[in-house]
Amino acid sequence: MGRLAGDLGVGIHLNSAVEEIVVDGGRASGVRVNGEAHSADAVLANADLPYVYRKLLPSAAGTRDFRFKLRKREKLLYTASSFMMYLGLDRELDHLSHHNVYLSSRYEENFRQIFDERRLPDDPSFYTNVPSRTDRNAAPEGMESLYVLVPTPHLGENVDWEKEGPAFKEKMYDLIEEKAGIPDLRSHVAYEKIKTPQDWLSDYNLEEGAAFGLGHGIFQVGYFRPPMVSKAVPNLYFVGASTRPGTGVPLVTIGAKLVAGRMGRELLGSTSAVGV
């Protein structure tokens, strides 16, 4: 997608944290990066939407927009989060498919612990992805890439990741060995990277470390979900899991197509836009 964007004339600036969405005369007119303003006819914000309202817009902007600007975190419904393991193994996994799902034998209890009790599940369900099963470029010859996703609660007082994270990782190694049939897994790990809900917050500004953005409760879905166009700040648009139509790669991709079409219609030929 990056190569395609470049072919279409899109300029991508990496390692350029946006400090502010510039609002001039009540309209979005660009972004500020490292103290320098970059002008544009429109701004498309892909950062987590609550973060945009709380941190990127000037304090006077957006107060007439949808109610998330003023709602406290505890008043919002968030999705679950995830504990992630990115592993590089010095062996192949011929017995696994590209996608593999391992459901807890106590699935009702598993859901209750995540969504109601907001604590780490005793018997987690988890998903593994082995991309090198279908694309050998995803790992060196004779090795394998293994991606593990474990649904967990978003950040809250019932889970202390600093204390509970290491033990939970060891539990997952044991479960992967047992359920995915990879004996002595730890001895084959050549590379390991772990992400917890705390990392989703610190690395991507996802409020409460909710990996999939805002939840889909009755007052956060459909018409009630934050719109993809700001009602208070003209020329400010949104895309991502926390705006319409909803969370998940398919819905976010649909949302990207919809907002791109709307920007094309409303900007009436303007050629300068910046994405955050």
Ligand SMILES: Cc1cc2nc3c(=O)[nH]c(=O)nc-3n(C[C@H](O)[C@H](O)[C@H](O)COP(=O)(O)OP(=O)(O)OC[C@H]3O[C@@H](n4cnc5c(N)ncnc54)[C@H](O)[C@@H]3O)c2cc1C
Given for the second form:
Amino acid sequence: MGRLAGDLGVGIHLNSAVEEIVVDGGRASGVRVNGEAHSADAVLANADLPYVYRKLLPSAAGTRDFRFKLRKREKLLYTASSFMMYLGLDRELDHLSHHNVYLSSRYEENFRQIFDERRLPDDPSFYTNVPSRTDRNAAPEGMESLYVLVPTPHLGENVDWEKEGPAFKEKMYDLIEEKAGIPDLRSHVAYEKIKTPQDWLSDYNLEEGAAFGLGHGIFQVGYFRPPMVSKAVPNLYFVGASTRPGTGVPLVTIGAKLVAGRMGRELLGSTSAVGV
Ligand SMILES: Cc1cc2nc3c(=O)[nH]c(=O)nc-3n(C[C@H](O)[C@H](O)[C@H](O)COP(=O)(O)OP(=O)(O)OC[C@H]3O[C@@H](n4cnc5c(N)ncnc54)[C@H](O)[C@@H]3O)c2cc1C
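What would the structure be for the form predicted together with the named molecule, given that what you showed me was the form predicted on its own?
And the full complex, kicking off with our chain again.
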């Protein structure tokens, strides 16, 4: 995608966190990165929409749209999140498929603990992916890459990841050993990376550490989902999981196509646009 964008004349600045979307006279006039202003005819924000309103738009704080969103923010419902294990193993996993789903025998309790009690499940369901089963470039010869996704609540007062995270990880190692049939798993781990909802917040600015952005309850889908263009800042556009149509790579990609078309129509004759 980077190469394709480059061929189309798009400039990509890596490791350049946007600090502010600058709004002058009710219109977005660009972004500020490392204290430096970059002017633009329009801004398309791909960072998580609630975070954009809360953190990147201070100069729009006086506008009706911003106050509205800030007030409503307390009421927004977020998706669940995930605890992730990215493992490199020094053995092969011939008995596993590319996709493997392990459902808790206490299925309803598992959902209740995540969505109602908002705490870590006692007997989690989980998903594992072994990309090296179908793509031998995903691990060295004789080894395997193993990705483990465990649905958990998003950040909240009922889970202290600093305290509970290490024990939850050990629980998962035991469960994977048992359910995925990998005896003595820990001794085969050549590489380990763990991500918790705290990392989704700190690394990607996902509000509440919700891995999939805003939830899809009836009052947060379709017309009710935050729109792709700001009501108060008419040349500020949004794309991504927390705007329309919703979360997941296919929907986000459809959203990108829709917003690109809209910007093309509305900005006809403009010379530049900045993507966040
Ligand atoms: C563990 C996990 C597994 C998933 N599995 C699937 C799956 O199997 N299928 C599926 O369809 N979807 C899956 N999803 C969901 C899917 O990945 C997301 O819905 C989708 O990537 C969201 O796209 P986005 O463009 O909104 O956000 P992102 O892809 O997160 O892009 C937003 C970008 O904005 C950047 N950013 C944030 N703040 C700033 C700032 N201030 N300045 C500059 N840049 C900033 C972030 O670093 C990030 O790169 C999964 C998500 C997770 C977390």
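Numbering follows the first chain given and starts at 1. Throughout, rigid core stands for the largest set of C-alpha atoms superposing within 1.5 Å between the two forms. Bear in mind that the values here come from a model prediction, so they are computed numbers and not experimental data.
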TODO: Let me know the CA shift of L8 between the two forms in Å, rounded to one decimal, core fitted.
DONE: 2.8
